[in-house]
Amino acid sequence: MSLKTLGIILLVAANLPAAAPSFSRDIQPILQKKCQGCHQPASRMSGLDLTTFDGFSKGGTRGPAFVMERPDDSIVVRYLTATLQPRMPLGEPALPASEIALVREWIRDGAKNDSPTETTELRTPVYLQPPVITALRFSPDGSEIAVSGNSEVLIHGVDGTAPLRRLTGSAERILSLVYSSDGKLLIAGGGTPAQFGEVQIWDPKSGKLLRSTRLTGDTVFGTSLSPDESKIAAGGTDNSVHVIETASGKELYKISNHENWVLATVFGIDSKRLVSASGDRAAKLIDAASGAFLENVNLLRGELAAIARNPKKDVVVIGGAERLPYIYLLDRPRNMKIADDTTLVRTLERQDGAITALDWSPDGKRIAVAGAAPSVNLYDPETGEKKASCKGHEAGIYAVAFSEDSSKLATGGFDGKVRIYSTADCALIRSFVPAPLSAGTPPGRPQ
């Protein structure tokens, strides 16, 4: 191609209108990250959906969100900019003017919908096989079991007697679970992979979900409450732990101190401190008030995916890719470096297939080691002599859980089914597949 032929396209490209703003390309990414928070329906603030293009034109108790053609008489457009109060994004900064003018233009266009066939309704799944278990936690009193499903928590008793509730939102994959103290508040990490991570706060009684933070554009990982249940933390595919204030669901600050996936957060004994743990290694100490830096915890060493902490004392494990699960003080003695391995405590035995999920017992007294083998290691943190071995999963294993007074074990994975099992002995106590399976069932999968 000659230069004066390239000269004559570039000229006639920069002459070319630009295109019109698009609903699906980008109307609905802004409104999925910034509002679809709190206008779900799950949560319908102020009779609000904002997921679909129906539920937008619908509009919610203040009338249709747009008058098309016309962006100065639509409410989303008042509400951007403030002529409505109180502008929106609750609580969040204003939208940038390129997002607000895209918004305006696409609604003086005719507000076209260019988005696939959809549904205003979130639809209760319907499952032909056992979902993949990502995620399950014991209620504080242990009389249920929360269970991740498809974009939706599954709450079970414990002895199998009580009904089924189901938590139904709109991120296709819950990846953490975790209970306030008083059982109240059931919180849940995940999103919808390369759409966004969501961490939802439930009232696991009632079935209401009360908050909904939008955090990244991808799904968020390893969620955790501080033990004064103030703040929420989570990691993400953006390389970062995002906190957020439990009360509220605000975003309280980002830390952006690691170099790939944040897998795994647990806050200190008293919530002043925080650890995350990354694909690149580090297990990284920070200043949970200020979201400052302190340091790395750890050695470098192999790809990390999992933490707990002791219940009782600022000691964490730690575990990944190397298959070795590392017990570590978070506090370090005055006259030692820093970046070395002094506040190792101990390493347990080397496992037979990469660490995909730890906890640590309430009372103390055990750990739980779980991850591509199909059993689960108990080890007694204070020899590192393994104790038991959970066996009868099919494969890999990516949810553990301790019950509140130590004496069950839940597990779950890649098979599909809750075991559940006593931590004396890992005797199986009940199995069963969480999700309720439809008549079309393939068979030889788990009933």
The other form holds:
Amino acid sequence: MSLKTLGIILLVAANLPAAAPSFSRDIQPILQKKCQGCHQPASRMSGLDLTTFDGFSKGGTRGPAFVMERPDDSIVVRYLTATLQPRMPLGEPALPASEIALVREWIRDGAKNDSPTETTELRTPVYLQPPVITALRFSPDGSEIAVSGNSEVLIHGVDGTAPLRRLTGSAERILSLVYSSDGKLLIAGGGTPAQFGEVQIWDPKSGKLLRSTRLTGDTVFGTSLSPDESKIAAGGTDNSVHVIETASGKELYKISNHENWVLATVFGIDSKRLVSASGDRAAKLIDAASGAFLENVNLLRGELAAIARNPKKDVVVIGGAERLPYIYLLDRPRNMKIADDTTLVRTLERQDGAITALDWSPDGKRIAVAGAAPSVNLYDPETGEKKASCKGHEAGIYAVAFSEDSSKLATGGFDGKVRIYSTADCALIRSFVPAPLSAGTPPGRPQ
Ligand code: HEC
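Any chance you could show the form predicted in complex with heme C after that form predicted on its own?
After this comes the whole thing, all chains and molecules, with the earlier chain placed first.
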């Protein structure tokens, strides 16, 4: 091939139009990451739902979000470029020029919908079998219990009758639940695997999603609320802890000082420090105002998956793959040597399986340890003595919570049943499947 021919080929190639932007490949991922926290069925800010093509096309209170072939007249472009105020995404940096260019070009090209099906639309979940329970919590007044479902939080009366309310959101998995002390807020952390992590702030009484914040490209774990309720922390697969302001839902900062997934977080009593526990075996103490790393709480041993704090003191219990619950003081004296382990108060009995969930009773008198073994053990934190063992599960337990008066313990896990026990002796008070099961045989599962 002569140089001249090559030159002509290159010239022709350079003038060929680039592949036209596709809605499902180019536009939807931008909306999903940067916009859907505020524009989704459960929280339609300005009347706009950006989780489906139809919602995008219909637009919000100001009418259709785009005009075919006319990017400059399209409301969405005007909000992205701040010719209409406030600029979108609200409170966040502007989208990169390349992403705005994609949106413009897609509109200029006719704004075609090439998404295979509108699968992201929020529908009330249907259950053919009980879903695995990954989070649960008693309401502070003890009258209700919030339990994770598929793409929703189910609120039951503690008598376990049909769900009183269903809080359906766009995150497929709910991995942590926390109530504010007055019971007016319910914070749910989770996400959709390999797509987004999300922290949702609900009004559990009305079932309204007040705010939601998208964090990272994967689910978030171990969501916790500071005792003064001003901040929410969540761990991620990005080896980071993300801290959100409760009032606004805005991400204040992230701390990326772990070497593995962060699976659990808890704040100190004064809300000024927080501890993050990770698969990298470290529990790290962080300044909650600045996000600065202060010190390691523990000596590194096994991978960590769970943490709980004494409600009255800055003492935590941590545990994970090694099956041993360690009770540590939150703070290490400044002059302590690296290998000094005198802040370790006590190690509890070795469990029969990896530890996945821990809770400390509000009266401070019991620690509940749950995990891969099918029973939850209750210990006296002062003596380390085992006080009771709550049995009945058929497989692993992923969620455990005491009631506010410390008299009851709720558990949930692989078998999809909530069990409520008396804390004193592990007598089973009640058990129920929180997900409303549909009648009929699941396909491919003959009875
Ligand atoms: C933190 C919440 C938040 C995020 C994130 C956000 N928006 Fe908005 N959006 C709002 C609010 C609030 C309004 C109403 C603004 C006003 O009129 O004062 C709005 C209005 C809009 C409107 C006008 C709707 C109408 O008809 O009234 C469009 C279009 C829009 N947003 C697009 C986007 C896009 C695209 C993104 C992502 C790149 C995004 N928004 C991210 C909160 C948000």
